[in-house]
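The form predicted on its own is given below as one chain in structure tokens.
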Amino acid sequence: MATGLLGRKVGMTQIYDQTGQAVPVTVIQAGPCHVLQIKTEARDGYEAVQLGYLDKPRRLASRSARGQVAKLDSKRQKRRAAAGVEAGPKPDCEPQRFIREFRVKPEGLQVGQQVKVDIFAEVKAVDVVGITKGRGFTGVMKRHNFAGQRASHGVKKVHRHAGSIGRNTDPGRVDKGTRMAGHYGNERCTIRNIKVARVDVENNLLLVHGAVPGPNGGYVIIRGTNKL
């Protein structure tokens, strides 16, 4: 497999294995990705493949996003052109919404060319990187799975609390890194060594086995796991 997909998280169902099992797994809907840039390590000095996944209008889009995708007639182009510095190809689609890159060696891919579901027909696990569902500022029972106070006599409406978060004369300070409520949520989570489930190529659908982390519509990253 010579790069990974972008997709969106489309829900969560179950499907019947060949034993007759029902197994859970979530719906993705992976590609068709565009590759909108192949880095080199001549020009770029690394190795990479950028790919776009779904269309955006170009009313909607930035005159940048449009000269990533398709060549403009500007005076900075016209100065690198005068400059004999040669123009990079353009993959001449629509702008797109969700662009990655994948540190992979770019073999057999081209600028503009198309990468489905199907590079996952015979991958049997595979990582997935989502952005988790956000849940605001939250106390420490549901952020870190506190047991808070004591129900009993004596407590007095702290029974959610941490409770105590110093400890003496010396150090004389909270130690960093202690566990306090906050900010819970809507943070970078990869799920590694998922097993695919099923690939639906005709309708760019992965099905793969238990929970992906993001709300569903959400944009996911997939690429072939190393945990083999």
Given for the second form:
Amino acid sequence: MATGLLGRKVGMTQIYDQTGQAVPVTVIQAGPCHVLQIKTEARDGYEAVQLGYLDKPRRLASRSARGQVAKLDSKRQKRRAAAGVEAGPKPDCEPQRFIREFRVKPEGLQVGQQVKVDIFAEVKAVDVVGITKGRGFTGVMKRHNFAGQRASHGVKKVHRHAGSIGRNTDPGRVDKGTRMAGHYGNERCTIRNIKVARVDVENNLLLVHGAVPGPNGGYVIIRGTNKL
Amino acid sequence: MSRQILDLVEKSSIKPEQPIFSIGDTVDVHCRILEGDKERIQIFTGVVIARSGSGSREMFVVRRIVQGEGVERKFPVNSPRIAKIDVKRSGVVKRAKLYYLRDRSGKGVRLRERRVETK
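With the form predicted on its own done, generate the form predicted in complex with the partner chain in the same format.
What follows is the entire complex, opening with the chain shown before.
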């Protein structure tokens, strides 16, 4: 399976496939991503590849973020070098805005290498992870698709309310997990098995069928799917 | 920035030669129809009463009268299934959407022809 990639949702549009059918697609600007770090079983206890997407101006990056991508001349580093601790390799790129790890085997990847959309060129479907649009405090109709109550027949002031939230004296309490109004959205959401419509390596674009969570411009994680 | 990227993506779905027709034109729309492996062209003739959308999503509505009953079909301008759009006749119209034709019948449906001067 391919490593995965980080990107940004550009927006939705429509294209025509080979049969002339109009297909709704989401355009994702995917990569290029820098390999920032490779975690190994021996050193970190698990295997993973850390990718970074989108350069961040150095003046905005914290010292630790700068130290993550390039060697800094620091007292601590000198002390560690003197003590014989070998620092891991650095990618020598700009600090990155969006950094995530992928729990896959490195498969010949090197720190500092760039990963591009061509890894999905042969892939039929992917999983896309995003942060859904925040909707704030919402009622049960919007949040849980409750039906609400009638417009008339004696219903007063509670047209968008939930009905009963439990039983009477026994059990005498509200069940745990009862769906109620509350904060909705702004949470991580994975859409699995999205068909890949097109891969444009030249412009670093990935087109997938249908919708992807989050606003336009929101960061997304794209990885190969295990649901086929 | 994002608009430019979307335009770039849509460009691949837009026909290189945009068909030229306008509201009020009587057109022949040649649609490709697949029947099994065979491809056939069907022609839908009528008056263009509306255009909507932009880029690869642009659509147009053609209205015609079939056996006294008004029939409207909405087509995507850039669909590969539309082989050709022939303009048969141009009508003089004063608005972008000719929905008022729906309320008319008989002679009222006719549009005055726009004569294009040719040198």
